[in-house]
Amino acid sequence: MSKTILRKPEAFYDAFTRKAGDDFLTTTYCPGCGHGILHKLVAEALEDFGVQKKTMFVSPVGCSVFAYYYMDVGNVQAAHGRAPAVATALKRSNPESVVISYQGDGDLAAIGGAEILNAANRGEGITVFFVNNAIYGMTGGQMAPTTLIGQPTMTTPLGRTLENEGYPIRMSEIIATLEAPVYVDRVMLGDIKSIRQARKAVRKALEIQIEKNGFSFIEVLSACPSNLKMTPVDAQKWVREVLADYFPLGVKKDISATFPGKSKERHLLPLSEIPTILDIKESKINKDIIQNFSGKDFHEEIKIAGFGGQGVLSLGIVLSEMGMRHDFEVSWIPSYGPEMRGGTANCSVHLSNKKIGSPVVDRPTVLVAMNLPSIDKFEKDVMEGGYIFYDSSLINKAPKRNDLHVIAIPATKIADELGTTKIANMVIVGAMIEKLKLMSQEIVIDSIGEVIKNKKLIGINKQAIYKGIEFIKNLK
């Protein structure tokens, strides 16, 4: 006797949770939203084609970002609109992978317009799923590039007008005019029949990537009942009768039968040629001096935080530059607040003798805090047994945790005594290299002149580093 077993696709997680330890969540989407249906169609195809383990799913800002709660594949979140650019990098660096760019209308057709057009024009071997519900979903129902004429939204309460906002953009028709795309189709999630048709389009688009490394673009008309202010049933009817009237369904381009396939060969320059091409000068490495530091097995993740103007970012740059002069693996990435000088700023630095997987520092082994908000924000993130160096001239509250090594150093006061508070960051550099013993003080002092742009300030920066070293020695 035959038996039908209904289950989630293997490409879905067993449980949908936002954070470890959360209770099971059935969905993050509103009732009647089409994202869940499209997720299922994609997940079924990935399982059936046997490519789940080599799939990377790129989702940017908007409701589409929730895909990583559901899809048990490699997930990468991109900045608003930049999913095709990120997908391009992933595909080119991993040519055998299956890369999906999953985007909404406000994301792809507005801020991401340049990214999608250029990725399509290059014929990148990716598959793009474009969810068009004619409105910004996550952020409150503002007008999208696909909002219909006369359709009211939060930013067009009287309805979109031709005179003021122009025509809704038909992205599938635009993409289809380009030479490189292999398959462009518009489907909808309006009833059982249209969902079946959408399933076919999803599978064909993925097959074109898997078998021929071709670019496909699938636009999916879908309902957003919450922002359309309709019941799920009425919203689905609106998709069928109104949205699909302006955005006609059907294949806009299909050259898959004659498309010969695109090579997956990677065109890489020999690493030895890159410094010459980019005019990069090799860092000076004194192998005799660094041999005492190169044999250590270590991986330091450093978060440096404070106000803009305190030299937070340049402190990170100095540590990174000095790390390179010790032949370490190094990364540095800045994070600015909404303002620069006077606003918040922090940077992440990795110093390691191992390959670095990501420049981001979420769990620092070392925190450098140059103002009180930095203690409040990052103290909880420091790994147990890690270090906090903080400027006690400006911070009158010591860290609360007792499972850390805490170094209070009056960096601003010491710098002021040398003549300028702007070198407080170099006082901390000196304190760190003396306390952590990661680098040669000789190399740091001798090389600082190559890092400091204003040559008139080299001398005073060296003095500041010496003062930091001296301060730590006197603590013993």
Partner chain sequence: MAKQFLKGNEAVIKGAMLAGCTAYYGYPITPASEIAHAAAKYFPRAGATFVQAESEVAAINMVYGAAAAGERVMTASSGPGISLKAEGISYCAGAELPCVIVSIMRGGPGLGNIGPEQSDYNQLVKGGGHGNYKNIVLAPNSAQEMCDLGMLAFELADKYRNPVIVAADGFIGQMMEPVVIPEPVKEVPDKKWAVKGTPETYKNVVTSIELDFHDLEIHNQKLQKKYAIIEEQEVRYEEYRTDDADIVLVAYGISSRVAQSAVNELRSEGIKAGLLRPITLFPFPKLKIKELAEKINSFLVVEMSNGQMIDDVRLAVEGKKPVHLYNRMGGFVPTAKEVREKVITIMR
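Condition change, the form predicted on its own to the form predicted together with the partner chain:
Below you will find a single chain and nothing else.
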């Protein structure tokens, strides 16, 4: 024989002292409202499972915004519709905890549609209680996505119509189509019997989280007598006979028997070890060599342009990386965005012994042109006395200006001879360092391996740089 003990569950406060005013004994819920009943079912389960003190309850915007007056657990109040997002993070911060996301039908099915779908789809280890009372309670009885056809509300005074508002939405059925949710059920608070059924669902959902860290979704059809403008008894009857008719009760999905469970582990690396995972490499630079270069007074503004895929951006990065190894001031900026996707790319590099202002290059001292449009576009901008390096294997029209140093180099052809077109940009790097005498060839060659992503290509990149150097030497 079981006996009934009349007391509140541990996880439900006896007196609601967080409430404003001085009445700490009655809840903020109207007589006959489903929220209070559901709170108690949840609180009772938390106590029975011994998880009260490791539970975090996310309350929504809606009538249950003040769930933290009642639930004696950790409480976080969320913005309208966003409880599943807040719950996602709470759970990921503390995977051992029990996280409840509690929402109304406006909160979950209207404004929060994206959050619930995606939290469910990710299979967050949380339990969602969805109170479907077919109306916006808190704001005074406006239409909810679950309001029934013909049901009058403040914003559908003549009743919801198909033409204007469409069909009421069945969230449980939608959630049940997703792969990740473990258990999806619709229950109601319609009479003693159905409340008992709801109690079972609540407990099962929480157990799935506690034991297997799985996602569950319990939709609870619930009465809102005040906004339905009915007595509590009539409102419950309406839930049983009308609401439950459109929203069929019962399990929509249950894979709890086969669900293997999700890990609750989170191992954060100690702070002191963070630098070890950030790809930080000390580069070993011979300070004696770079003194010969970094002492000079100079400022080069380099524009590098060509087709996407020619390694234009990486040519700039290699120059910059090498500049940094000479203790120069360096900046690199790409032309980013749609124009990159259009097939042409360019980047701007500053190398200087002075602090760099804007990283933009409007009047390059050096132009590297890897295709014809780049000559057409940038030749006119080059500073008097500046340099143009261009790939003469691809560009058959030499620059016209005669106040510049123009270096035609068949970079692509040289690269092809070495075995891959991809390293034409490195041939140009070699030509530039030989011609401009900005940097130590030794350092460039020695540290190219630190800069190239694909380590298998270090050798061929070095060869390409040598070829570029050689090409310039042979010009003399």
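Residue numbers count along the first chain shown, from 1. A quick note: this is a predicted structure, and the numbers were derived from the prediction, not measured. In this text, the rigid core denotes the largest set of C-alpha atoms whose superposition between the two forms falls within 1.5 Å.
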Does the distance between the two CA positions of Leu269 reach 2 Å or more between these two forms, the core being superposed?
yes
Notebook entry, point to check: Would the C-alpha of Val51 be classed as shifted by 2 Å or more between these two forms after rigid-core alignment?
Noted result: no
The rotation of the smaller rigid part relative to the larger between these two forms, from C-alpha superposition and in whole degrees, comes to 120
Lys437: Cα shift between these two forms after core superposition, Å, came to 51.0
